[in-house]
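Only one chain is included here, represented as structure tokens and corresponding to the form predicted on its own.
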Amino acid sequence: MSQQKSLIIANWKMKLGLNQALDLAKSLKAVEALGKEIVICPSFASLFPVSQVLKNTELKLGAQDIFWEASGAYTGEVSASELRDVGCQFVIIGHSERRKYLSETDEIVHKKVKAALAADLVPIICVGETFDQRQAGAADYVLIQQVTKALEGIDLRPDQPVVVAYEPVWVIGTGQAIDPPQAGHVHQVIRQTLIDLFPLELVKNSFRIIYGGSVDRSNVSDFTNLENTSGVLVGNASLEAAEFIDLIKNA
């Protein structure tokens, strides 16, 4: 991998009122990055109020989603300018919880990635099997197919970066981490299909993979120290300043 800074991801999801979030991001405009690269990721009422916060601070402020349209009739989605607009860097695109509740298709996930290149926003393309698809011995097959299907017929200018975030469906919320050499497993599995794709020296320059699901200061280390692993993906952990603060500097 390229000497890129490793890259802390906070997904704050629909957990925080307006106030809440505002409190959470002044906690942690003095945190110092520590040679990392963190990402805050609020809602969408929320992304303009904390930007204001963030400002002349060494964190970057990113998405929990995007349409795939620039503009137009489509009440109640955001677009890339829009997003660019508030000051948004980054983007989560594919997340597993919305793949299962509101129906997201690899296709329409393919369309978002699209979208973000094209205004310069950084994708966070997030992959990951269900319990019954690993059980069933797919996992491999499931991850290949969403990274082929988010990525094939893009063509990536050298200075786009894109992060792939593999998520295990089965263990996000759960408090419980997939074990580590599990996840290095797999993003090798995803770094080949990358290779499959692009020229190796773009992956190699261009393409992040991070690992996220039940990531906490306890276990950070052991994910930000896997071979082809560039950060990580947080969730309830980043809520508290406190817990996030340690983990920044555990990763």
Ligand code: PGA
Given for the second form:
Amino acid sequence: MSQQKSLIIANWKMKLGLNQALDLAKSLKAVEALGKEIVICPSFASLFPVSQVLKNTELKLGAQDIFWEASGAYTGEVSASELRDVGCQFVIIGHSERRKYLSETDEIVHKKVKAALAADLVPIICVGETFDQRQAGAADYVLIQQVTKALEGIDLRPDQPVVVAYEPVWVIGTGQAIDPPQAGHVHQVIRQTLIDLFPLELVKNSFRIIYGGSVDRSNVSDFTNLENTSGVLVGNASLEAAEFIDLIKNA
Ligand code: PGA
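In place of the form predicted on its own, the structure of the form predicted in complex with the ligand is requested.
Zooming out: every chain and molecule, the one shown earlier first.
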């Protein structure tokens, strides 16, 4: 895996209005990145104003979604170049909430990953099994399928970073993260899947596998210390400045 600095991604979901987003961004502005790479993902409506607050800081900006076409009559959608225009460098793709509520399929995820890469945005590809899939013993299978379908046939330049976020659907937002060794096992499965898809050197240099699902300041180091794990994707614990700053310090 890539030996870059730890990646910490804040997913604000649809939980903050514009003023709350601006207040939170201002409180985070002074944060020292402490040798970590920090990405803030506000909702679409807050992207540009937050980008203005984060200007000239070490914090990077990401979107929570993207559309796969470059432009055209697609009411309500947002293209990769629009995301770049407002200062995004990253984009979350295929979050389980979108798979569940917006019926996003692996095929849609694949098209979005391609669109992001074509615009030199770093895709943060979310994968994860549901509780039922885990109980059925199908977790590894589901993850291999999701990773493969998202990335199969994609031509990656050696300088294009990609993030794969393992987010077990059944622990997101529960306050109870998965046991770190279980995440470690899955990260190994994801790594093997990537090796089956891409040359080893590319997997080592371009891919980062991160964990998401009820990460907070007290458990973050259990995940960032895992082998094959380059960071975390954080929902609830990224919505409050003091908690998130502690989390960054502890990562
Ligand atoms: P959580 O959300 O940290 O609140 O569990 C993580 C996510 O959905 O990305």
